[in-house]
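Next up is one chain by itself, shown in structure tokens, the form predicted alone.
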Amino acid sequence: MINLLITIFAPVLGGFVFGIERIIKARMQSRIGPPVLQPFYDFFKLMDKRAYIIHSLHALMGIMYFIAEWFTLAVLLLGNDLLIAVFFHVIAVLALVIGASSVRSPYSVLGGLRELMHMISYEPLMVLMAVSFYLITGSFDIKTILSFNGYPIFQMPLVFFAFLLVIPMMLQKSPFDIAEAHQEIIGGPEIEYSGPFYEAVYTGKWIEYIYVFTFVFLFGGNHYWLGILLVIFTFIFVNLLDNSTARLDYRKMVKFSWFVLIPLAVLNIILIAMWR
């Protein structure tokens, strides 16, 4: 029942998380910042604006990104299979990439290509993380993982560390805010969206927060208090990293993921297999 409620109200929960994040970022930058409900004010403002459609495919892919993100979270929480959820997340990102690449704007196309760089950097690690949970709990089922009596965080610390540094890639945070890169490509994949269609992309990113932090929560097993502490720690860490680092080149992001983070996860999997 709780999983169903979280799935249904995921956009609302994601909006609150996004609003809290903006307040924390403002405090880190010695600013007052917007109210916690500012994302929802933005939502209604964008919905009230006149929609400018470049062409139907572009608009459709923006909506599909939102729907696919929501469906991905539903698969994760209700379908209860980590690998299938990861697969549908790839579909969501590809919808955004297709939409961004379907217009003539060089900023949008470049943003779409960089979004692919993000995807090939973090999706392999998401698969490895799902495999790690399977080796420890014997299942990809989220219910089984949440009923596991042990402490997954202590059995897969390298996987958690790698995932911790992959989250900025998924949420477009520094030093990996490469696809949006406002100073370079003025927002990247979503730059040509407007009105309700931009709101669809905007809200899809809220759902992404719930998707990511659900995986973090799983590292606590059936010790929900530990899962909550890990979510809080991760939330603060990602924002500290976002506010204290400069953006890297996309080549460095891919190399860092494939030559540092993914090997760490593979090493942890090997150690788990040896201990079994």
Second form
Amino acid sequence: MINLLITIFAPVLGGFVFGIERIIKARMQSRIGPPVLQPFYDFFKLMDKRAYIIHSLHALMGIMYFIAEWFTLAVLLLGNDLLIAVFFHVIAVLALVIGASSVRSPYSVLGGLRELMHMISYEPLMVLMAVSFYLITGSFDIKTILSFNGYPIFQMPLVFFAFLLVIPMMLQKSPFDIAEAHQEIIGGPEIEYSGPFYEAVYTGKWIEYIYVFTFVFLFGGNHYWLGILLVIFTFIFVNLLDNSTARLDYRKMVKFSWFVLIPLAVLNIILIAMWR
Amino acid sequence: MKLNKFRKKSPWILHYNTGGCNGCDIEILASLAPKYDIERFGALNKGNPKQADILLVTGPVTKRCKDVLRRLYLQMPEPKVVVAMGACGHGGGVFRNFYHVENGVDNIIPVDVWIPGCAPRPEALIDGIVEAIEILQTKSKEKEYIRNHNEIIDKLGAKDD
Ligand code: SF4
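With the form predicted alone done, generate the form predicted together with its partner chain in the same format.
Full complex below, order starting with the chain above.
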């Protein structure tokens, strides 16, 4: 029941998370920051702009991104394979990339290519994470994982650590906000969207927050208090990292992911498999 | 539900310097910093014309900038407001009647709000933004054209339009 509610109200929930994040960011820079409802004000304002598109495929891909993100979350929360959710997430990001590469703006094309770099850095780790959940709980099903009597976090600490450092890549935070580097390529894939179509991309990002934090919550097993603590810790950690680091090169991101994070996750999986 | 009351809650700013001395730009950055913090009112410095509501122009519009300025204006989706900041943007300021300047923003695109001063203080800037938001709320989302656009295109010599 609560899964269904979270799925339906995912954009609203994600908007709140985003609003709180903007306040935290402002407080870290000793500013006061916008009100919590600011993302929704932006949302309604963007709805009221003139619809202004480059060509129809581009606009469609913006909306496709939003729908595919929401669908991914539905697949994840309404009791299906973790793996299928991970693959649907690939489709969502691909929609964004196709849209970004279909216009003539070089910033947009560059952003699309960098988004692909993001994808090859984090998607293998998502699959490895799903596999390690399978090894521990014996199922890819979210219901089984959430009723697993144990502490997945203590059996796969390295996977959790790797995932913690992969979240900035998924949510476009520094030091890995390479695809939408606001100072160099002004938003990357989203640069050519405007008005209602930008709104679709903007809201898709909020849903991505919920998608990521659901995975973090799974690390608590059936100890929901632990899951909530982990979500809060991750949220604060990611924001701290975002506000205190500078942007890296995309090569460094891919190298870091493939030479440090993925071997760590694989090591953890090998240990779990030997232990059983 | 009337959506245009949300316009005042999230004015996104596109700032463009058309060749001023950077004094005005420093004041704009100061208004984003902790002391004035215009993000309290939802204002963001967007840097992307397609997602902005307020075009904040400083500087006297030099030869190199004038076509870019016109394009930035045309790329912003309606409703939009143009704010000219500083003496340069009004009539050229210290650069008036130089061989390479256009003597103010109003010679290229229509301006809605003028912020006087050289450089204006951040308070004056915030006041001007508030004024711009009031104008923004009364505008419709029909397509707006630059008045005598063809003459301006002739003057700029823009070919590939
Ligand atoms: S108005 Fe004054 S401070 Fe502003 S750009 Fe012009 S000369 Fe510089």
